[in-house]
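Below sits a lone chain in structure tokens, taken as the form predicted alone.
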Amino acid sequence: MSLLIRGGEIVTESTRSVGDILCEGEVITKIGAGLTPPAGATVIDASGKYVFPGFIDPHVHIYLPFMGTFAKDTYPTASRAALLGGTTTLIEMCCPSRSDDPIEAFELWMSKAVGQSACDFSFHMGVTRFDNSTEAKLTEIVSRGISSFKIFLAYKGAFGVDDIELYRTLALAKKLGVIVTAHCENETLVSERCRELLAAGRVDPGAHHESRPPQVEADGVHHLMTFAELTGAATYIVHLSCAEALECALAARARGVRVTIETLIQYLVLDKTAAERPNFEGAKFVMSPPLREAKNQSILWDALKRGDVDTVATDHAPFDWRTQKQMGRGDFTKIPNGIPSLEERIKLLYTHGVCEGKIDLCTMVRVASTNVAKTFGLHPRKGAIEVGSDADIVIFDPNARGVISSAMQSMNVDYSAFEDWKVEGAITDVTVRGAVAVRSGEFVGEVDRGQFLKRKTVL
């Protein structure tokens, strides 16, 4: 199986050049000008288009029991949507409840993906309790190819860990050489503010922001950084949303704390007024941490440009508006959290970042692909256009124009947070380890093509 991508502008984290890419088997074998394809090779003309390494979403939820319901996507639907959106690798959060056995939970999440994903995948292993058996079980999971944990400093009684569990998880991570990804909010402040708001009659979706304002997130970041500094563990802050939290993280980084920072495409293009829309429309935009005041957008874009924020993810969590989100009518605390964005991340990052001059193309590749691969033990297999790298390639037409519509999306959810938004550019062709999965904007892949990626520890 050979594939030649001819004449496109190859964009990596640091370079741009016109050339050809030859893929044989599952990997890139040659990069240059005027390459001759082997007999029988498939040839894709990429003239006038950008050629990117496959994008990686480091933060998605596909199988997710949450708030009394389940996320709507499955791997067949989510992986298809990912590929149509230019994402060729997913890292899903494996989120057991506190009562679940970690190994059984890991195997359950694996069973939902193996043989059912059109793109490659891996997991962050959720640590939702730490007892006398946890260390041995997490060590076993790491030996199976998982090099990151996930903890919640929120969702008390469900996913959240206490401070003893937090310390022991970070200490074990340091010992094993894995990175700890963390949801940072002060759960006590959230709980008390929710109680006060409901008592005052604030039941609407807009109250969600007031239950966890920026100080609540910043305090969660500060708390994590204190524990990381004392244990020496490497941490990764997921879905950072605001200036206050960013300031805490950067201050810790300046002290030598090992911290990588992720933001979400939603925080870059949406603001808190979306969740304040009348007639319960705001429920479509409820997520945690919540959408912030619009002034935070330029702060986050600038941080991406400087390299202070390392990655852009989605925290994809699809819950239908007409049914599941309605669970929170009359009580905003019962609205299933999440803004589905898996399919739209790259087109929004290009339209509102590159086209508006907030970041350049190389930065887009860096924050949506290469930095993810480097952080989570996948580089240079993923996140790179290099000889020997997996032939995960995205071809992008900058001259195309489009409109986002829930009627046309592949995500298995009944609304789009970006309905009728105009976008510039379009993903035309995508390969997964050398096999064409998207051709001329249409999915042509195989739902069992994706492989579980055993990741190396990098610390």
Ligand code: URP
Contents of the next structure:
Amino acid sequence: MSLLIRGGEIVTESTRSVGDILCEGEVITKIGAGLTPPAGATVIDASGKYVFPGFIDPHVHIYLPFMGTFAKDTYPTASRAALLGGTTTLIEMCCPSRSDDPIEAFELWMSKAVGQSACDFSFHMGVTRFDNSTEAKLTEIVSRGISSFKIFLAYKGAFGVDDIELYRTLALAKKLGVIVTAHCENETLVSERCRELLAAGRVDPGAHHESRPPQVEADGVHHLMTFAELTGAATYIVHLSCAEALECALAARARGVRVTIETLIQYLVLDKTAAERPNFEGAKFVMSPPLREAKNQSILWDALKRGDVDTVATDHAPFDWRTQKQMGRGDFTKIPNGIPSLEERIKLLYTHGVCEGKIDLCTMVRVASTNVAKTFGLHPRKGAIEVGSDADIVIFDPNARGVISSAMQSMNVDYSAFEDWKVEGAITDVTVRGAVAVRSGEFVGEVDRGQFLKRKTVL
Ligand code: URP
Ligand code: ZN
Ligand code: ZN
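Would you mind giving the form predicted together with N-(aminocarbonyl)-beta-alanine, to go alongside the form predicted alone above?
What follows is the entire complex, opening with the chain shown before.
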């Protein structure tokens, strides 16, 4: 199987140059000008287009039992949506409940993906309890190729850990060379404010962000940073949404705490007024941490540009509005949290980041691909266009225009948070380890092509 991608502008995290890429088998074997295709090779003309390394989404939920229901996607639907959106690798959160056995949970999440994913995948192993048996079990899971944990400082009673568990998870991660990803919110503040809001008759979706103002997130970040400082563990703040939390994280980084920072495409392009829309439409925009005041958007874009924020993810968590989100009519605390966007991350980053001059193309590649690969032990296999890297390639036509529509999306959910939004450019062709999965904007992939990626410990 060989493939020649001819004459595109190859964009990496630090370079832009016109050239050809030859892929043989599953990897890139040559990069240069005027390459001759081997006999029988597929040739894609990329002239006038950008050629990016496959994008990597480091924060996705597919199998997710949560708030009394289950997220809607499956690997066949989510991986197809990912590829149509230019994401060739995703890292899913494995989120067992406190009573689940970690190894059984890991195997359950694997069973949902193996043989059913069109794109490559890995997992962050959720640590939702830490008892006497946990160290041995997590060590076993790490030996199977998982080099990151996930902890929640929110959702106490479901996924959330207490401070002893937090300390022990970080200490173990340090010992094993594993990075700990963390949802940072002060759960006590959230539950007290929810109680007060409900008592005052505030049941609407717009009350959600009032229950979790920026200080709630900043306190969670500060808490994690203190524990990271004292254990020496490497940490990764997921879905950072606001200036206050960013300030805490950067202050910790400045004093030597090991922290990588992720924001989400939703926080870059949406603001809290979406969750205030009438007739319960706001429920489409309920997630945690919540959408923030619009002034945070430019702060986050600037931080991406400077390199202070490292990655852009989706936290894809699809719940139907017509049924599942309705569970929270009459009580906003029961709205399943999440804004699906796996399919739209790259289009929106390009349209609202690159085209509006907030970031350049190399920064887009850095935050949506290369930094993710480097942070999570996948580089240079992923996140790079280099000889020897996996031939995961995205070809992008900057002259195309499109409109986002839930009727046309592949994500298995009944709404789009970006309905009718105009987008610039289009993903035309995508390869997964040398095989074409998207051709001229149509999915032509194989639903079992995706591989579980064993990741290196990185520290
Ligand atoms: O609202 C969100 N973020 N839903 C998914 C679960 C999580 O917190 O990551
Ligand atoms: Zn979270
Ligand atoms: Zn999440």
